[in-house]
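We begin with a single chain expressed as structure tokens, specifically the form predicted on its own.
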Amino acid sequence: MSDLLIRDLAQVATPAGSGGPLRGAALRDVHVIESAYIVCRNGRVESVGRMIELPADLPAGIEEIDGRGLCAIPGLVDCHTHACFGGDRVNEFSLRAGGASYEELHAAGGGILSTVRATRAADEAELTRITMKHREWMRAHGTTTFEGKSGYGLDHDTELAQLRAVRAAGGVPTWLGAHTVPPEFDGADAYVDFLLAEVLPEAAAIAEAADVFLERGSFDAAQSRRYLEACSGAGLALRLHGDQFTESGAIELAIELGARSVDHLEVTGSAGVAQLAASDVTGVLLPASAMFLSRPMPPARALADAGGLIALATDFNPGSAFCDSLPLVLSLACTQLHLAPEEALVAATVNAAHVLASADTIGRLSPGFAGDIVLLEAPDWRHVAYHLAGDVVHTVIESGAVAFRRTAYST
């Protein structure tokens, strides 16, 4: 790996500190260096300071960025998206916008069947090509690590295929074998003794963590446990998707089984916030899918008031978030969770992280994190979030080594 500096940079942000994640106060605290250099050594962050502490004895022939008029955040993480998948759901978002729900369409034969039929259609190889080009976009927008779950499958082959597609991207793998039930099957229970009997050996050998679409209309708070008490095992983590159109328990079983996450929470009520701020179960925030889907938003400023656990993800899937960019999803954050930059920065980073067990290692420009850097074309930081939907990324750099570089515009 070639070593690099970064010099000259208007602005450095990270979360402070070396331990994750944060919550309560510790949730704003943001170091900004101004004026800020980076070193990476190796694939990792050697020092980070003011230019005028620049060591002098950086190797010779070490690449340099010239950061004039830029900032740097450590690589954005998104911790939940759904972007191995097959086709789109273009017809449906028209459908939707004429006014039918979610819960229509995925009653008449639509939503995530629709999508599961196009998966199953295309082959792993057809499959590791999407999520690939997908894993392009979202690098477009800062996210240097990016966890893909399964679920558009729901079969032996296919849900596989689809764990080995996000891994050959450059992915955290999920297994979402427990999405919704497939039309071959007669009730939940049967599909659930399916997938512990003919899919689980082998998803867990590629797998890191298992999750569960706990909903009404999908898999109930019972046969959820029996699915995730088996993942957890054969040794995944576990995630729960929860709290999306009704409160089902998801909560409490997370809470019970130690899970890493709930995830959406678009229903949350007062009792379910105070249960999750008193866990260190983390509840993922998916704004950008609450507003596709004209849902509430998530109460993320009460959990993080009462000290709970936030992250920040996008949702990236063909039909309920079609969205790969972070940066969009903390503008959400912070224009409609009602979170500031800062808190919204360290939960798309840190605290992201510490849902995928990684917190160590990325989330932080800090000595020994790896050299996952973006660097914005602004004067603030904070511009991540303040320019909505903006071309703000200028470069992204993965393990020290330049990964996307924004084409400038011409003048």
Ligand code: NIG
Second form
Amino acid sequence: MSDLLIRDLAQVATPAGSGGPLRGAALRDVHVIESAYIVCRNGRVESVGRMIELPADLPAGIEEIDGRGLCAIPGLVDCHTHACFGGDRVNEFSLRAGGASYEELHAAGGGILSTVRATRAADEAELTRITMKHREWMRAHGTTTFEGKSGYGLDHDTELAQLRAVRAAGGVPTWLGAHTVPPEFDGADAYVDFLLAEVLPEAAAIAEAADVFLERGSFDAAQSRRYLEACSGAGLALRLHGDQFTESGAIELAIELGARSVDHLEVTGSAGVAQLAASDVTGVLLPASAMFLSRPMPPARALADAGGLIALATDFNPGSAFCDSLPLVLSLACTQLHLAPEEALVAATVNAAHVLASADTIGRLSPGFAGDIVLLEAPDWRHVAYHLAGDVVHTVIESGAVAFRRTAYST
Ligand code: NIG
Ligand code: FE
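In place of the form predicted on its own, the structure of the form predicted in complex with this ligand is requested.
Then the entire complex follows, led off by the chain already shown.
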């Protein structure tokens, strides 16, 4: 909780509005202030404006950052990650490069289940250490808030250890007990029985939300409904992995149950787009995952044009998206999903915060919001998306204090 003045910034860019997500024409409402300053007091943004309006009564000795050559955007919000996992899947990555498909590897007992074996083999201290390391990776790319799912334990102890590890690493935990059926169970129904009887009571005390992989080979719509209704009854918000490989009813179920989001949507057709756009369920787009698996890109443009709520996230995980960079996701959003940089920024800040029920406290650089700020080394904030895989993040500030500073170049 610190006091900080960032002065002489080339630009400050922030989603417009004072709370809540942006959609429709407002999705591209980014407010840009040239020659700007930001003041944080007690960890929150106190004021933002043009240098010529800099308040004269700042406390003596307030810490200052020289913002010349830098642009400020809100700390990025990664609302969909699987950042707590053991091992890696580099061998599978090689096999896919040779033509194997993600679903084939999964059906053969690899894929998610190979990460389940590695995650079960790690103890909670190790899972916490790994998740903290991943948080550092994400932070170096400007992520100041991240959600992290379980789903690689699929047993009582490891699922709960994953949720606690995400909390300990500063993330927002989501219980993805229904990720896939582990080998010791004879079918998804028996596994859902176990999850609800044995794990839900404790998971609900740690997690904020529950998630399910509604997909052929994992959980069908009836099994997903049973799991989600019980989770909702235990006080958890609802999320779904849906329409990744097949349209199996995820959008209808999400709308009916009042879920916060449906994530993936790579195969969503026009009827699904229309349904989702007319609802208050956010479509979370994961273009790094679509790219990593050579899958079609989700219909983001159609969803946005129809007035839908959209957010962007990495899906960071060892199998379908070994990617911890939201700036890379913003680049993919602009080049592959045909979103404007303004829409991409809104989708990875306030709209992502809305998925985490935090749009009133994070995702904007406005008075009263958290002092979570990314300083970009660029003459224009849009370089965050324009500079493909570029080293554009210069400094990351969390609650008004510097949390990451890139090593300076020698030039
Ligand atoms: O969101 N599709 C399901 N779950 C993850 C991938 C998990 C994995 O492959 O380990 C996803 O893509
Ligand atoms: Fe995912």
